[in-house]
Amino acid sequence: MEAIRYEGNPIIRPEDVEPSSEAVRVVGVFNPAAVQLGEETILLMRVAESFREVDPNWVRVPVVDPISRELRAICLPRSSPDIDVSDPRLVVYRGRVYLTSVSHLRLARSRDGRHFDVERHPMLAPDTAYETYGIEDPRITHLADGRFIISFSAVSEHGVCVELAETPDFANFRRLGIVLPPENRNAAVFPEKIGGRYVMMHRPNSEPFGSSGIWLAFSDDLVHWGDHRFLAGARPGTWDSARIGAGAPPLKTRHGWLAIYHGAALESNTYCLGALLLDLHDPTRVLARSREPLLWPVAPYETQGFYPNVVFACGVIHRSNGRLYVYYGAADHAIALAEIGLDELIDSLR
């Protein structure tokens, strides 16, 4: 089955988002995590800036300086031999890898879930040497004690670390630092402890020694993690053959708990959305997995942008009246929402 996109997509653009400064032009909002809050559905986009051209000689890369948090521009020479800008996402200059543009989390607020108010300025920014390349890729889990718990990737020349914080209502904030080191990313908070314990889905890198999937790890604290488990792989000759991760929390049903998650084709390096159903009380069984994507790049605003033919969810709403809000990521650029209904999607699993 197929999840519908809606008719209005992109529901968000970057021309809909206010550069953080005047140095700076928005080259994609995208990846949002979601929650409802009451009335209210809440979105944590990634924003990616990168610095406006002002010599095409030169390459600006764009940084924070951990002491200052300011941005500063790194320029290399556009000519030289020694430079690689064939991936848009990237600038190698004589081995050294960079991001052509730097990340931080912002919100967006909406009483209807399809039309949203951004806001003016980051509610995250990159703030610590561990993220000096920007913070990417939010989730959002909704615990029992009121806490929102954001995981994100922190990115510098240290690698991709995941980070979480916490918030009690999206207006103070507190990091709770890094949790899991490099190379990782792609994390996400079950909403409940299994067996007295917070569960975690996350994705370490495995090359070369296979490819990389997703892995759940057990905390007590949510600060101190351990006794990882791997949970589910690439598939070979599949739509996702190459690498999978967790997209948004896992939402828990009578069934299992269902993990939308995304995966890329080896041959393609296309981005599509699956499902896994996991045991409600062994999250490490996995009960069930999509054989075909929900959802694959087709829509111009999928298959054209930053980085094409990526379709990538961090965030899942379950309505009231059955369907799940499913807010991806299109083409590292825009932000676009499909809906299901979950009792299809579990039929289908089944």
Second form
Number of protein chains: 2
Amino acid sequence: MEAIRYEGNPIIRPEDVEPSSEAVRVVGVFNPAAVQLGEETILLMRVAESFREVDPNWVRVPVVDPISRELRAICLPRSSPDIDVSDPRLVVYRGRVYLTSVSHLRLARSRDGRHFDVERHPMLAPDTAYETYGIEDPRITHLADGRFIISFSAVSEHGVCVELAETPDFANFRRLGIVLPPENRNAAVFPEKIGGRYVMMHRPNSEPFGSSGIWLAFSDDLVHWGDHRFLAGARPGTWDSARIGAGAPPLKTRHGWLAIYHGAALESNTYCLGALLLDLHDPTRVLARSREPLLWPVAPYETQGFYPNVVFACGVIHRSNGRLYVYYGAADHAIALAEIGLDELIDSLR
Amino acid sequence: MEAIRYEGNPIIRPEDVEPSSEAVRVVGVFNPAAVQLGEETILLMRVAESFREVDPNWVRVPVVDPISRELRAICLPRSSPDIDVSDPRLVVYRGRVYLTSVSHLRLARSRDGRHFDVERHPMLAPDTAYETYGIEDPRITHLADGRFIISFSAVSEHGVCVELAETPDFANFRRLGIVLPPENRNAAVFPEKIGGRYVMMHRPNSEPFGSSGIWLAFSDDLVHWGDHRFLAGARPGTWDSARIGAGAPPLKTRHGWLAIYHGAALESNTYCLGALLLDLHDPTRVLARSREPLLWPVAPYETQGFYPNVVFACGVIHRSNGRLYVYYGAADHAIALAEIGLDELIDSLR
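Could I have the structure of this protein in the form predicted in complex with a further copy of the same chain, to go alongside the form predicted on its own above?
And the full complex, kicking off with our chain again.
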């Protein structure tokens, strides 16, 4: 069971995105949330930007000042023996990690789910002391009461936290605060209450005691979360042997909650996509799980890019023809689309 | 400003504690919570136990089976090149961390706050899938409604989590679940609601982006927590340059919330005690902080033991004579007592 790539992939590339200021260039547009609003498909994309000019003496790390909201640089000595720039995403200096880019969230709209118009300005940009290194990897959940809940990673010198925001219209936003402290990311809220409470998948860092996996948390009000339960972890000897994390918000089907997730393998660090099927009434019960991945990096735009060999989904849309449109980040560089039949996928899991 | 050690220290040693079964020996009794109930001082102590017999071929890691609640052993090959037993607290095998002991919580009672009778059996023992490696470092908060809230670390293959339990009488307990996912520990609940919500200090692991520090979280019901805020972190070049964490639950004074905390230094990894003074109405505001530690390891029972050069407080009692009795773990081995005048301490901070 393999998802079918759209032949026009990638559907959005860095060159399709206007930089948010003259000082920066877009190095990646990836890991989009997705939601269908009537005839319109909306993607909320992570846009990563780095300083346009490279300084020969200093590695300039972009950070957003939480007071002025302006972009500043942390300058680290490029020739220091204490600096490590081997990972394109990171600068490690004296044991501390910095990011080479700062991310904001940007909207794109489409009539056919394949051709998108990208808005010219950020929709949600770093704004608080917990977001100075950027906001990343959004998921959108459309609640029954009409609100949209956006879950994203807030990154700063305080670590990577899970933050929520709500919007009725993608024009006005209200931040609901840091709902899970560091190190935590890849949170996705279920679209309805289960047993009277909101439910959220998240991925705390369980190392060095265990491998990082997917947990569930519960809430009455979306602000305060508790009753944390381990749901699923890495599986030795498989495609998801190193770590796994939630992808898109779970989709309600008559067979259970269907959750597309990502997993990485221990040796290769290749990121693939798989699926979990959870009990409708007790989502802590895993009914089924992909033995083989649904999608793995083979296309050139997946195996080459800012961070190679990654397919990473944050948004899935169930279309009226029974097909799932999976929007995914390819190599932390561009956005691609793959589709899969919902019934076939469920059959393959059971 | 230095706390004064009680001349009869340590007040409780491993040999004062009955092992919980014939298979184990007590390797440490330390990091006690403390609460005053009328004339009686109660300590809730962490008791660490290892297997009595040492196997020449296998390192036997004690774990509690979450179904049968019996003690089992994970056997790791002692002569493997992949094993690291250099830290007495841990076994590192193929990148995974295990503990050399499993901890439970045990009660001790005293009439004078100095001489304690230790109960013969555990009060709270590992019981769930999140506690298989033990439960550690309790804090007790006496709420205005009469309930006692116990915050402790639950350790397992899923990592180190913050868990709460409540009891009206130290005989009947109700677990409130995992309130903060891994890696998190050193949680302490404030004794009353502030601004309508319960408040808790906790210490998530912010590495590698930052150093681990003290955060606050807020709750309506003690089960669901949110609105996480960074409160205070490590200070470069000082006695608390590596990491800090909450000690005893904060004490209400007319000058602010007084919180005894622990800090470790980067190079030496020596654990000392200091104090924070927080605004009574807005505890996210730090009013004052110890420039020098109040207590640092110098006594033989602090510099030698299971894990040397540690003083670590989880319980402080404000006695009627205006003195603070600070109960602390010494070298992860024994329990000691130091005292300090409340007014002098506050004066030294301001």
